[in-house]
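Take a look at this single chain in C-alpha cells; it is the form predicted on its own.
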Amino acid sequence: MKVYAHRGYSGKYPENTMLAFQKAALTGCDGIELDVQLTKDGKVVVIHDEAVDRTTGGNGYVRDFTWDELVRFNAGAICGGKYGFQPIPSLEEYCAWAAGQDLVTNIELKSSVYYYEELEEKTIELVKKYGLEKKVFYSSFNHMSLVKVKEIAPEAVCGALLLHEGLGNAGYYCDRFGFQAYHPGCKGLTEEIVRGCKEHSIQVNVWTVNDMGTLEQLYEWGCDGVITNYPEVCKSWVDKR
C-alpha cells in the first residue's frame, strides 16, 4: 500500500509549502499530494482554500490576487509563524523540484467551487515541461475536470474524488469514464467498495487517513493507498508490515 503526503507533511508543518514537501520527501513516503488553483492573472498556485483566509492571515481569494501579490503572504502563519514565511509555491517551483525527486505526485484541481479556466491546461502544460507524466495522477471533485484531463493527455492517470458518502457501483463508475483510481473518503468506504473497484481494476486511494486503526483496516481491505498528514507515521507502519 503507498502513502501519499497531504497536502505535503501537513500533520507538522506548513500545508502545501516547499517546506512541507521537502519534510514529507525525508520521510521515505511514496509519493505527495497536493491542490491547485489559478491566480487573476492566470499562474498555476499549489494552495488549497479558495480564500487565502484560513492558511496565510491574510484576506480574499486566490483567483482575485496576481501571482506578484499572492507570494507576499505568509502560508506560514497556519503554524503560527514556528517555521517563517513560507511563500505559497507556484506548482512551477514544485515541478521544478519534483522533478528531482523519486515521488509520485496527486495534483488535485480546485475546480469544484469555481471552475478556473484552463486550469487543467495550464497545469498538464508545467507537468510535461518538467518530464513529470509518469510521476503525476490528477484527482479532483469535479469529474468532469479529468474528463478535460483525459481529452487534453489520454494517456495522464485521473482518480475521482469523492467525499465520506462516496459513490455507489464506484468501479463501474471509474472504468465507464477512464478514471484508473477511485479516491473516496476513509469514514464512508466498505470493503464491498473496494472489492468491487477491484473487479473493474480501480485502484482505490483514500484520504485522510490519520489513525491507525483506520490504517490498519484500509491495508486489510487491499487498499492502493492512503493520503495521510503523518506520512512518516503510516510509512513505517506499512513497511513493517
Given for the second form:
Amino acid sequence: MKVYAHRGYSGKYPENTMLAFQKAALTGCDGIELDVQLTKDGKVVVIHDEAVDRTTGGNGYVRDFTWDELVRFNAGAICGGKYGFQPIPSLEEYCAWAAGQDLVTNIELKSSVYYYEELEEKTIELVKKYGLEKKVFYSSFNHMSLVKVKEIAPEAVCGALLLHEGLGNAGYYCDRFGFQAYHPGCKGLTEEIVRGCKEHSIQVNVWTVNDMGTLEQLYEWGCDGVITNYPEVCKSWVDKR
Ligand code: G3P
Ligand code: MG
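Next, report the structure of the form predicted together with SN-glycerol-3-phosphate (G3P); the form predicted on its own has already been given.
Up next: the whole complex, starting with the chain shown before.
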C-alpha cells in the first residue's frame, strides 16, 4: 500500500508549501498530494482553499490576485509563524523540485467551487515541461476536469475524487469514464466497494487517513494507497507489514 503525503507533510508543517513537500520527501513516503488553482493572471499555484484567508491570514480569493500579489502572502501563517515566511508555491517551482525526487505526485485540480478555464491545459503543460508525465496522476472532485485531462493527455492517470459518501458502483463508474483510480473519503468506504473496484482493475486511494485503525482496515481490504497528513507514521507502519 502506497503512502501519499496530503498537502505535503501537513500534519507538522504548513500545508502546500515547499517546506511541507521537502519534509514529506524525507519521510520516504511514496508520493505527495497537492492542490492547484489559477491566479488572476493565469499562473498555476499550489493552494487548497479558493480564498487565502485560512492558510495565510490574508483576505481574498486566489482568482482575484495576480501571481506577484499572491506570492507576498505567508502560507506559513497557518502554523502561527513557527516556520517563518513560506510563500505559496507555483506549480512550476514544485515541478522543478519534483523532477529531482523519487516521488510521484497526485495533482488535485481544484475546479469544483470555481471553474478555472485552462487549469487542466496549463497544469499538463508544466508536467510535460519537467518530464513528470510518468510520475504524476490527477484527481478532482469535478470529474469533467478529469475528462478534459484525458482529452488533452489520453495517457494521463486519473482518479475520481468523492466525498465521504462515495459511490456504490465506483469500479464500474471509473471504468466507464476511463479513470484508473477511485479516491474516496475514508468514512463511507466499504470492503464491498473496494472489491468492486478490484473487479474493474480500478485502484483505490483513500483520503484523509490519520488514524491507525482506519489505516489497518484499509490495508486489510487491499486498498492501493492512503493520503495522510502523517506520512512518517503511515509509511513506517506499512513498511513493517
Ligand atoms: O485528494 C485528497 C484530498 O486532498 C481531497 O480533499 O479537501 O483535502 O483537497 P481536500
Ligand atoms: Mg486535496
